[in-house]
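The chain below stands alone and is given in structure tokens; this is the form predicted on its own.
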Amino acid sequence: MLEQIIAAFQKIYHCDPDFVLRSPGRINLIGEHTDYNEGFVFPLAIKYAQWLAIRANGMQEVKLHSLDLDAESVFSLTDFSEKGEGWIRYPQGIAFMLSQDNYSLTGWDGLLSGDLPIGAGLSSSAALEMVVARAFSLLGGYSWDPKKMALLAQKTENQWVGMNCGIMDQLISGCGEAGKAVLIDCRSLDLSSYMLPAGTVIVVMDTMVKHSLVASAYNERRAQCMEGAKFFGRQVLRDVSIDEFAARKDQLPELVMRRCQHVLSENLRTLEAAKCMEENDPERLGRLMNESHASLQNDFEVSCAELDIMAYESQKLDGCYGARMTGGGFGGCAIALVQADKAECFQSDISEIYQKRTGIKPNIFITEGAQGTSVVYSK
């Protein structure tokens, strides 16, 4: 990939790169739909990324190629009174959000291009945004702090996108460890890492059905959270107990009182499952993220008829202990947590029987954890 990178570099821009910089997407073991309430959740960064090789222009502007889109756009780093259209949108919120925290921008020609998944819930919008801030600290010559700009980039897609998400796929995008999963305390953003059970693999399988969070229910669904912890006095679910959910959830409306039990038994969830890891019980661990698919079909409601396939019918596979979406929802991928030695059987089976049932080809994929936001190249 990185071969590839810089020759399509030279043949745009008839020069070398300064940079080359990876930005990885991201799965969800367990602990979806609890960022935003200040929860925790478990991802793991993926081996596909977004990719950006960069170069100084001299100039108060961006010159962005997207090789995977065969589209060019440009925008000032002096005016943001125009926002730009489609995935441009992205780079340039960075930017704007930068100036806003008076950092200094230095302008670049650069080329992007990745292996990520477009509209797979592997998150390509946080890897984007990563590799961009990442862009221009690199040119601006300040230190990287990825926690620090994971919180930038989430206020991007929140007040420049309008999408309102928690921080989850920016903060594992940035921080994301080579052969784990991170556990994050999404109040504190503080950090620990795991190793998957002993001869367990992560199975990613994307249902080819594309999902848009920004035009979904995701933000419906944020509201209805805030509507809970209203109830109960507090700023968000985190804060709620279960105990005191229990007594007093009759009293919530029903569709509210629904996604308030997916939120803190998710919680509850992701905790043990960090639990399973330290004890290297898979059993357990396939058992919760089950829990999981249910809850989110049912109490959530952000499942759709594939993904409840794909989850299904992997539960009933040799080798596979458990199967649950992942991300946000409305379509993208799930995930399978299966034997090694059984991986390559599962992957066939499922995509047999998925094909069969859907009519549609999924695209299936082992991962482990990769490192998070990095300069893979310096000229």
Ligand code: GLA
Contents of the next structure:
Amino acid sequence: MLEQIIAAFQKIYHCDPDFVLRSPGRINLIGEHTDYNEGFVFPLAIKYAQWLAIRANGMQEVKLHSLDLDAESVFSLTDFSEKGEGWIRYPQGIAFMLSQDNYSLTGWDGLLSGDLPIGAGLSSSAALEMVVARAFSLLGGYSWDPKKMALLAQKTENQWVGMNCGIMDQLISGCGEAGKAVLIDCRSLDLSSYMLPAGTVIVVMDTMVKHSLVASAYNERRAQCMEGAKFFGRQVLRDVSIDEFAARKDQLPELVMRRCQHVLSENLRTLEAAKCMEENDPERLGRLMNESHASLQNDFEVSCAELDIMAYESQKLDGCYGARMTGGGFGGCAIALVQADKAECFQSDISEIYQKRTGIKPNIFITEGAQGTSVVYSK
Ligand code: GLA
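So the form predicted on its own is up there; where is the form predicted in complex with the named molecule?
Full assembly next; the chain just shown is listed first.
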């Protein structure tokens, strides 16, 4: 990938890049739709990433070529009144937010490419935001603080792009650890990393479907969680205990009650998952993943037919400890915790079953925890 991106940069810009950077996508082991409730999530950065080759251009603008989309775009670093469309919104939004925070912005020419599937629910936009933030910090000469930049990238999504996401995707893209999954407390932003249980791997299974209305359904879920917290006189569901909820849940509107039920139980499952990792207990971890899927399907209602087929068919297969949808939902990927020596067989079986039941060929791969945003080449 590195040679390929350097060669492509030379072809387009007729010179060498100063730096090549990468920022990975993610899957979430457990802890879904909990981040914006200031709860717990347990993601890992994956081996696929957004790559960016850059060279300072001495101007007050960024020129960015996307190899995969075969598109080019230029934006100013002094005038943000013309808002770009599509993929360029993310880099431009990061530049805007940096300028709002009084960071000095240095112009660059860049070539963007990657092996991270776009729109598959693996956080390609968060990876893009973080790799661009790294580029500005490198050329601007300010130290790289991934947590601070993840917050800035989240603000870009919320205020520039209009997606009301939580902090998980940007934070794990910036702070991923090789070989580890990272438990994140989304209130304190404290991170603790854990190895998967011995002899297990994570299989990622892309359903290849993306249903519409994802952003509006996501924002609606967020609002319902806030309504639930308000009922209990709190700002966020993190501060509502499961006992308090059980005592008064019948007074809540039914839909809001089920949304809260998911978030509160998912937080407990996520903390328990950390114990399973410590105690090297894949069976219990798998059961928690299965419960998480059912809760997302029935109470939070963010699954879809294809994700259900992928998760439930996986759960039946030999060597699979547990499986669930991962990410925001309504399509994208499911994941399974699988016995390492059965993983090859598992992948071909689930691929065949899914294709038979849906007529769609899935994209299936094994991943382990990967390092977060990094500089992989400097001239
Ligand atoms: C999307 C959002 C995240 C998180 C997940 C659901 O990926 O970007 O912030 O809320 O959905 O867990």
